[in-house]
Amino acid sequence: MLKKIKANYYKCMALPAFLLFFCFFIYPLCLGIGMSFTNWDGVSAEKTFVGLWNFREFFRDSRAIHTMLTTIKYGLLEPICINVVGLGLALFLDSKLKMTNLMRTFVYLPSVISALVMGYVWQLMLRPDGGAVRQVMEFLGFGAHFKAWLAYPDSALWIILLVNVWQFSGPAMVIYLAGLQSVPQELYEVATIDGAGYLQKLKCVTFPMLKPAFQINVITNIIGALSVHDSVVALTDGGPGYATETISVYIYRMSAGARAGYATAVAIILLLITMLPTIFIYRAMQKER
């Protein structure tokens, strides 16, 4: 009898939470999903339904598939690029140097910031005509080797990878610091009695330990790299062109030029496209754990 009264407890306990989740989250869905299959264009009350319309049109869109590709290509460089940097300063900064508690609050404030705002900022930085990144480079005698970044596809979608992995680095850090924090020292001087080195520490004892953190880092890396938006705008505004077009900018776009049922389709493509690789790397660790 007691055992029922807290199953029962707890289900009471969890309604809210399933309430708030059901309400932003389930029910938005099922109403995408929805009015994807429509050509609603937004403001009107009048929705048509086309079928599968909405996709095969994403998929005969040029300017689509760029941006899909732009996106994957940008989903796969940001979480690898910020876990090697966030794993990088959680090593050097888990010693007992002098100040690291200081220098982890450095590393860290960026994240604070707004994007969109992070992103004007070194937009403006990196402005050729007075921009601070330009003067820094003549005082130290390198402004010849200066130019517009922001101006080339090639160079664009870096600079935006660049800021991103500065300003969100902090991040994983701590998720990282936390899981070296936890792991046992007990390991680490058995390992020293067995004649390991530094290296041999980190591959036996450290790396195998820090699985659960690199799991929540990846996939956390992988979901923010594949929608992200603010950044795009601020830097670059998907130019030049449409080079450095994410799809949730290019979603933006077709939501505001009054074609939301295709957005919202496109919409939809994206969670798939983020879901994929998120569960592929939940199991495959789950499996590895």
Contents of the next structure:
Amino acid sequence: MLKKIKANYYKCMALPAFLLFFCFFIYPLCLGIGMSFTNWDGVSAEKTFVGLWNFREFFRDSRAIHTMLTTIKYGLLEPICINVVGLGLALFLDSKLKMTNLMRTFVYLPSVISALVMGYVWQLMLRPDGGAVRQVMEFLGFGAHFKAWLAYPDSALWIILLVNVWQFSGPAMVIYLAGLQSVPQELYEVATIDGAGYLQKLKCVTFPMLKPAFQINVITNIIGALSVHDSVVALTDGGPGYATETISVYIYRMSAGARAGYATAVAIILLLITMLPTIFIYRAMQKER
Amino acid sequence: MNKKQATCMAAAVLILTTVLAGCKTTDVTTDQTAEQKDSQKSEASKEVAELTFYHRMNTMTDYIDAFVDKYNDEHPNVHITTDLQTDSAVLQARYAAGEDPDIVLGPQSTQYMVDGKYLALDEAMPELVESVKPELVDIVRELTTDHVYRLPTGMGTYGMFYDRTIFKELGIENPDTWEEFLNACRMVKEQKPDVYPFYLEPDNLGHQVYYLPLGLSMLDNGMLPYNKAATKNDQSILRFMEDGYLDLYAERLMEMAEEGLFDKEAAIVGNADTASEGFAQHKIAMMLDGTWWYGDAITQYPEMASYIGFMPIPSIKDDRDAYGSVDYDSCISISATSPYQEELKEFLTAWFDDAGKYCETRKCPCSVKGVEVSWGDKTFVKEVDDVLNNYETGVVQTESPNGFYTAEIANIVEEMLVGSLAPDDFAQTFTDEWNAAYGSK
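Could you give the coordinates for the form predicted together with the partner chain, as opposed to the form predicted on its own above?
Following is the full complex, with the preceding chain placed first.
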């Protein structure tokens, strides 16, 4: 008996982590799934079971559909941009240039600041009256090309993308750098002996060896991009109109607008939207391995 | 059944139970509430009353903190902690978490009142309610229960602010009609191209819909019947689609936008600070807002007090004169569920005893009968009085469905300004969103 307990003792070590996971993830998730079938307003003690009404309402609301499309568009663009920029920076800073450590620090630094604070800083810089961007452009002689990009539906989302890519390329770069530094040098030496050039080495040695780093970056960036909230709130608050309203901003507004049951249903939809590409990429990469 | 299957089954049962708990229909019985209250009361009588004072008046923080500190010093049986939160969603989160604040200084949504979060002051403290100007008590009365759950500390007036220096320089007479207002804007645009003839910012986009189109409808119907209809969403009186005011507003606004009489970019990305800064630098000629803006602005730029003027709201309807709007400022409520009822009533009495000083700091007229306050520049105050005494003045404070905040309305107006929504569809979209907010319950 004692032997059996000892043999299974290690399982108890996972108990604190499991309890935390259960209390702060599984339990709220299950409660949320239940809540999504009610019309709870988030304040009163009353709530009534409404079945799938909230889910049906989401797909019938043109604003909600627009919000979903904006989120998907952003969710596609941001991971691509962050990974391209992050990988480019990693390749550049993995070389034997001077002051690479300092440059890595500068690239990584924006990511340690809250996205909300960063968003407000950029919003101030992009202000049409006295914003730093306008002043710099005027100083450089490009003042005529300045416009309040955040006030236009066709440019506001791109600005949000730009700010996020600038802020979060650093962490992607660090993961790629770690991946690059773990590539055995012998592989490059063999490739050199075989007459491979820089691009061939990249294609045949570096990229295949970076697949684990790529997987981590793509999955975390997809999750981050589909739930983008802070920078949107700070930069445009979903505007102009609903042009940059993402699902998480929509959820927040619905929840603050006394539609907690509906907001929870939308959150469940967002969870499914996030899970689909994540599972797809994860499985595709597992197969390749 | 093996061990693995049993574990899976147990987990599934647990998850299902939690999901069912989440969607369970609930209704709190009065018996339970009374029982809880009794036990809380007996506990409360033994200890120092720990009270929370939730407010969103960031410009009044110094006054409120000083008042609360003094109150705490003079009342050893009470300890009040202030909680400044500028986002109204935080209050909702507090209630959802069961952390009801004991004292709330705005915003008290109708839903919180109906849900019994606040004490009915007309029943519990009738003398205090009597001491407040009756027209303001009428505005804050909750219409479905016919009780007063909040009392305003100050009062405000909504109207057109203007730069007297610019008006004098260009020889512009105060406009009384929409046409005269447009002509004034055109004159500023022509003669002072670096000045915004009319300034709009995102917060105002939402408020303007209340004060311009809905305001006219309310003046037509009277405040009480209109607001009663609003609480029931009675479209036979509200007539959003039929009276044509929303359509007319959309048309007027887009006409101004096309003529460049206000800056569309600023209407979307500007803010209240930009407005204050603009007036301080004589870069704004006119702006619609309430006297609560004036208080904040001249605190920031005291020199502005000498040249900021006030005039009535020009009616968007051609054959109608300009009008003014009376409003409340800084409404305060006390919790109905707190075990410290006597302490809260005592605090509220002390708060209103000091209302004059509050209004002097806030720079607004006082809501308490007979309390005269020196709240602004003499000429400005005279102009405000002129609007209230010589123009059609109503209480243009529309009841709206819970969650249909001015920010939501501003989004609809923004959609129109950026061309994503046709002006002809504005009234329909507004009505749909309004109905959706009511339909959620």
